[in-house]
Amino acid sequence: MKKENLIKQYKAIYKKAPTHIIRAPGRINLIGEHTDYNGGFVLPIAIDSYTNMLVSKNDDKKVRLYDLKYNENDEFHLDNIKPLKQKKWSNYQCGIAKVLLDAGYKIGGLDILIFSEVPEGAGLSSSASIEIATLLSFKELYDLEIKPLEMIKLARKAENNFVGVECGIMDQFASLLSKEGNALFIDCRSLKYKYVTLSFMGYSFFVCNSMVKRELVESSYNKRRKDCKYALRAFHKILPRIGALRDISIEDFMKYGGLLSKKSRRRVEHIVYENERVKQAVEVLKNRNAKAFGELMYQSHLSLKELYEVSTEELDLLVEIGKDEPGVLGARLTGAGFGGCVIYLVKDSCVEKLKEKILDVYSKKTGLVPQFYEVVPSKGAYAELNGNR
């Protein structure tokens, strides 16, 4: 929707013009799945789909919301913030306000219009884009002196403690700090990061939504978190020096992995080798070796399917379709799994044929009509003043 139309809708709802327009992107993770909450490494990019928030202050200490996706309004008072059971979509704004107040930041009321371009439940991190957009709204309108890494930590805290998803820190990180044309290599423990140029001449990343929607609060995502905590406790008895699963080397795993239960062994094996794949992927990007990157993607998907057990029949089918298509170098599920999207590395001239094959084979076998998204490595969240006031 055009900015002019959004401003017009804002004026109709709030009887005034917005002072700011805030935009925060969704993300795609190129490789490094379920490693973030284990203190490991990830390699996401921001995508060219944004949550748009048109905002202005109010004097009522209320946050008023209107979401165009749901065509619903909601509001809450800053002196009485509680998780909402009916209109759960506004819990993200509630959570952000709560963590800011708990951290001692002085904030006041906002009137917000939300228009999100990020598909919900597709594994493209619509939730993190909403959290970062909300946080940036408070920061800009109330002149909060808050550094980027603190913003990322607070946004994650809101999703962990208020919304109830025990996510890692990657999604909020990518939504805020991504850079156009680059992947973001993040050490999720130290929070050190660096940009890695994406330049596979003639090849692009391309995403297919399986249309199997994920509900992470109710899904097995939190169960996988618990599996990893249990495995860490078991491995810590063997190697007391480790503080997270990322500390287990391949040599450690080969020597001691057999002492774990079968489930714990599978979970640890995925994390150990997935972290290694991320580090290899960074070098592959530097060398512009598209074929090698594609092979790492296939390895990652197989591990997520057989060891971490977060794939689905639909996601596996999409990966297999890619393997049989000329010009496709790699494919893997992206995001937490249990539905959502598959990302492909495909020759630019072969993208349309891949789409046709997916529409034919996947739709016939599943009865679902997939959606496709071109992946443009984009910049992170930003704010702009509304000049049309």
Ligand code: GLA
The other form holds:
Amino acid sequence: MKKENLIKQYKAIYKKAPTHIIRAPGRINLIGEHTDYNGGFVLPIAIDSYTNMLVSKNDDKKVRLYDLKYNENDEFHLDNIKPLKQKKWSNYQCGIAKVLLDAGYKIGGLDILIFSEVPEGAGLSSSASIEIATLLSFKELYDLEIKPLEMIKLARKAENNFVGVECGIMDQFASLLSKEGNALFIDCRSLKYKYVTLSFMGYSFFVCNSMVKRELVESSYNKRRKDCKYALRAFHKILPRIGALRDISIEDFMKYGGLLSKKSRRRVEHIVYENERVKQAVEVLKNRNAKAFGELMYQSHLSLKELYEVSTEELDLLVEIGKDEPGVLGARLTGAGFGGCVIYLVKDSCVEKLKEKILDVYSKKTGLVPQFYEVVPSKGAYAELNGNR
Ligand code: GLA
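The form predicted in complex with alpha-D-galactopyranose (GLA), contrasted with the form predicted alone above:
What follows is the whole complex; the chain from before opens it.
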């Protein structure tokens, strides 16, 4: 929807103009899955789909919300914030207000209109983009002195406490700090990060949504986190210097992995080698070696399927289709798994044929109609003043 239209809708709802327009993108992860909450490495990029928030202040200490996706409104008072049971969508804003207040930031009321372009339930971090957009709204309108890393940590805390997903830090990080044309390499323990230019001449990333809704994602995701905690405890007994699964080297794993239970061994093996793949991916990206990058993607998918067990038949099918198509160098599920999207690395001139093939084979086998998104590595969240008041 165009900016002018959104402003019109805002005026119709709130009888005033918004002072700011805040935009925060969704993300895809190129490689490094389920490593973030194990203190490891990830390599996401922001996509050209944003959650847009039009905002202005109010003096009532209330946060009023209207979400165009649901055509619903809601509101809460800053003196009385509780997780809302029925209208789950506004828990994100409640969560952000609560973590800011708890951290001692002085905030007041906001009148917000939300229009998100990020598809929901597709593993493209629509939640993180809403959290970051809400946080940036408070920051901009109430002049909060808050550093980017602090924003990211608070947004994650809101998701953990209010929405109930014990997510890692990658999505909020990518939504806030991504840079156009670049991937973002993050060390999720030290929170140090660096940008890596994306320049596989003639090849690009491209996303296919399996359209499998990730109904159980929250509980399954939290289960994987528990598996990791359990495996960490076991490994720590063997090697006390291990403080996170990230600390386990390939040599450690080869030496001591056999002492773990079968399930723990599978989980740990994924994390150990996936971290290694992210480091290699950064190198091959720098060397513009698209073929090697594609190989790492296939390896990552196989590991997510067989060791971490977060893939689905549909995601596997999408990856297999890629393997047989000329011009496709790699494919893997992106995000938490259990449904959502597959990302391909494909020669520009072969994208159309790949789409046709997917539409044909995938739709016939599953009865689902997949959706495609072009990937434009985009910039992280930003605020604009509304000049048209
Ligand atoms: C979700 C979480 C992230 C990360 C990925 C898996 O997107 O929000 O923190 O754990 O799953 O890599």
